[in-house]
Ligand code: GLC
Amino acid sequence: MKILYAASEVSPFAKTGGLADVAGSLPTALARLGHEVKVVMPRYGSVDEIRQPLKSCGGFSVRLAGKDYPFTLWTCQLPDSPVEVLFLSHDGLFGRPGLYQEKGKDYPDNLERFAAFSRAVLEVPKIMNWRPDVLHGNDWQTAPVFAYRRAHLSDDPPYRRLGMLFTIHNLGYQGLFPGSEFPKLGLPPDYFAPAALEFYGKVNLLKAGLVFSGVLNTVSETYSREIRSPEFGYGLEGVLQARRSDLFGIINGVDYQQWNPAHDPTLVQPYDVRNLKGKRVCREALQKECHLPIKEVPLIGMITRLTAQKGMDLVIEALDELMRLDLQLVVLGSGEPEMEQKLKSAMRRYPEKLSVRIGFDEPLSHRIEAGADLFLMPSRYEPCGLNQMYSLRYGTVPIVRKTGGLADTVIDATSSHLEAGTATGFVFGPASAHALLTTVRLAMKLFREKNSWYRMMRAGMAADFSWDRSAKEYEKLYRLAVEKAAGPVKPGKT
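If we take the form predicted in complex with alpha-D-glucopyranose, what would you give as the structure of this chain on its own?
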């Protein structure tokens, strides 16, 4: 199949979170299955020309609400992959350092930026003279593609039978804008209705994907169920409930070329499941780098956006208690300024136990995965989560909340799982500082029982979350999307 994969961030070109990891690795796994995938993303000012210069494929313009948006299309290869990445550049909209914001403030013209980008995505097949079977959009930034296809192109031959899949990576981010901005989208006025993009008087760009794509999925099975409830649905549970027969859950995979302690160039010493000596060396190096005493105490790592989604408020609430325990905690993250402040001031109070790095630092994120003994992810909700899977491969035992993809990927250290040798981490239920502390204490107790601990580390390191299986699941959804585009699904065909 020919697949046009649209995303607002793609690793290694631009990244703020897990979407970039997925968009930078799923297409390669699909290519391994024999599909032809082209990835399309905006050319931000911060996009480096990695290993090879970008080649121009010419320019074109899209017109929205009487305004012309001239784009240039650029191409290069995804590193170590047969997949082609296409960049759409428009200096006025994307020639800036940030992807969505600067200094913690969203760009005020984000609606216009991602609407114009989404509309431009639909011109790519024409410019490239390439006819995709499937269009795959991700999150609110590329969701308008589906509204434009319906409103502007549904009678156009190349688009009439285009299969359409939309992936929700995080329902907490919906691309909400004041209703007064709707006209800028250049969509028919009746698209500003509850059955389309209107959401309590606002424009909700995510809804364009939820309503107008043929098939939907989220990035874990548990999250695909959770979002149909008011607790996780962020007001969209009704829309999702109505589309439940088209809504699937596929767990993300891990790019084990990027995330593998056996050949990770950022580590002082590589290691693997058969030889864990290197992990000790990485641990000491991390303690040194983070100005913590080199000690045999459990070292807990966190790499995260500092937001309530990630349960960072629970960590901050539990911090004084945590610091009473004989452990060390390394946090790498950025996000809400108040959380950044609280963490920095706690670091001044506990310099021997807590190290906080505010910022985005990919090499350090690898060194934390390798050097820590435990990895903490107390997320309030987590559509999939990647760091717990990276931790498993790095022999870093995850402590997670039982939600979304965390619940689907970590096997709790209950006595029966420990006995069977299947336990890979610690899973707790309530979103409370108390539950977090209780679980950390339990983990510390097990940390001292070296036989059980190594067994658990090894079980985690042997777990396989490579993309191959999930890519096959995406393949099934693409087929379904194409069938739907061809006409009503016949009984027994899905």
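Same protein, the form predicted on its own this time rather than the form predicted in complex with alpha-D-glucopyranose?
Single chain only below; no partners, no other molecules.
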């Protein structure tokens, strides 16, 4: 199968979040299954810093609302992969320091930038003389591709039977713009309607993917259900409920070449499921690095954005109670200034129990995963989550809230799961400091029961969340998308 994979960021070329990791790993896993995949992304100013040898494939223009946008197409290989990466360059739109914003402020022309990019994506197969079977778009930045295909190319032979899959990585980011900007899209006027891109008087670019793609998916099965409810739907629950038969959930994968304690170069000593001695060495090294006493108490790790969405307000509310327990806590992350200050203040009060590093440090994140006994993720919502899966592979037992991908990847330490040897972590329901504290206390109790604890560690380390596993699920959706290539209803119809 030939797959054109469109994304606004792809690791290692450009990254702000998990989308880049997915776009940098899934295509390679699909190629291992025998598919021909081409990834297309903008050529940002930062791409040149990677020093990849880019080859020009020529130029072309797209026209939107009476304005011409000249693009140049460049190509190179994804590192250590047979996958070809195609870059669309337009210096005026993408020759900037940031991807979506600069100095904390969104670029004011983001609608124009990603509309032009999306329309240009549809010209790539023509330039390459390559006919894809499936177009796979991701998040609001590429969602307009599906509207342009429907509005302008649905009767064009190369696109008439094109399978279309759209992935929602986080419904909280929708690409909302003033309604007055709709004409810049160059779409028919009736596309600014509730059945298409209109959203309470605004333009909602994400809706283009939700309405006009053949198949939808999110990055976990639980999240695919959650977003059909008012609590998680961000106003789009009705649209998603109407398309529930076309909506699926597939857990993101983990790159086990990068996240593997047996071969991790950042660790002081490697270890694996057969020999866990190295984990104790990593634990003591982490305590030393974080200026904590080397003690045999539960060491809890957190690598997170310091925001309420990640449940950090619950941690801060429970912090004094947590510090009364016989444990240690290491936090790495950045976010809301008020939360940063509260954590730093708490570290001064509890220097032998709490270590806080503001910012991000990739090698340290690996050492926390390896050195911690427990990993805390109390998110209010989490479409997929990756750190809980990293933790499982590193034998670091996760404590998570029952939401999204956290619920789908961690098997709760109930008595029946512990007896069966299938438990891999601890799961709590209410988004409350009380529930968090209760679960931490339960984990500490089991920590002292070493046979049960090691059994749970090993069960987690044996879990398979590889990209090869996820790619097989995407393969099924691609086949379904090809079968449904006629697409959903047109604007104005229900």
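Numbering follows the first chain given and starts at 1. All of these numbers come straight from a predicted model, not from anything done at the bench. For the two forms, the rigid core is made up of the largest set of C-alpha atoms that agree within 1.5 Å on superposition.
Quick one: spot the hinge among D468, R160, P363, A31 for the rigid-body turn between the two forms. Between the rigid parts, the switch point is D468.
Report the hinge rotation between the two forms as a whole number of degrees, treating the chain as two rigid parts and superposing on C-alpha atoms. Domain rotation angle comes out at 12 degrees.
Between the two forms, C-alpha offset at L436 (rigid core aligned, Å): Displacement of the C-alpha, rigid core superposed: 2.8 Å.
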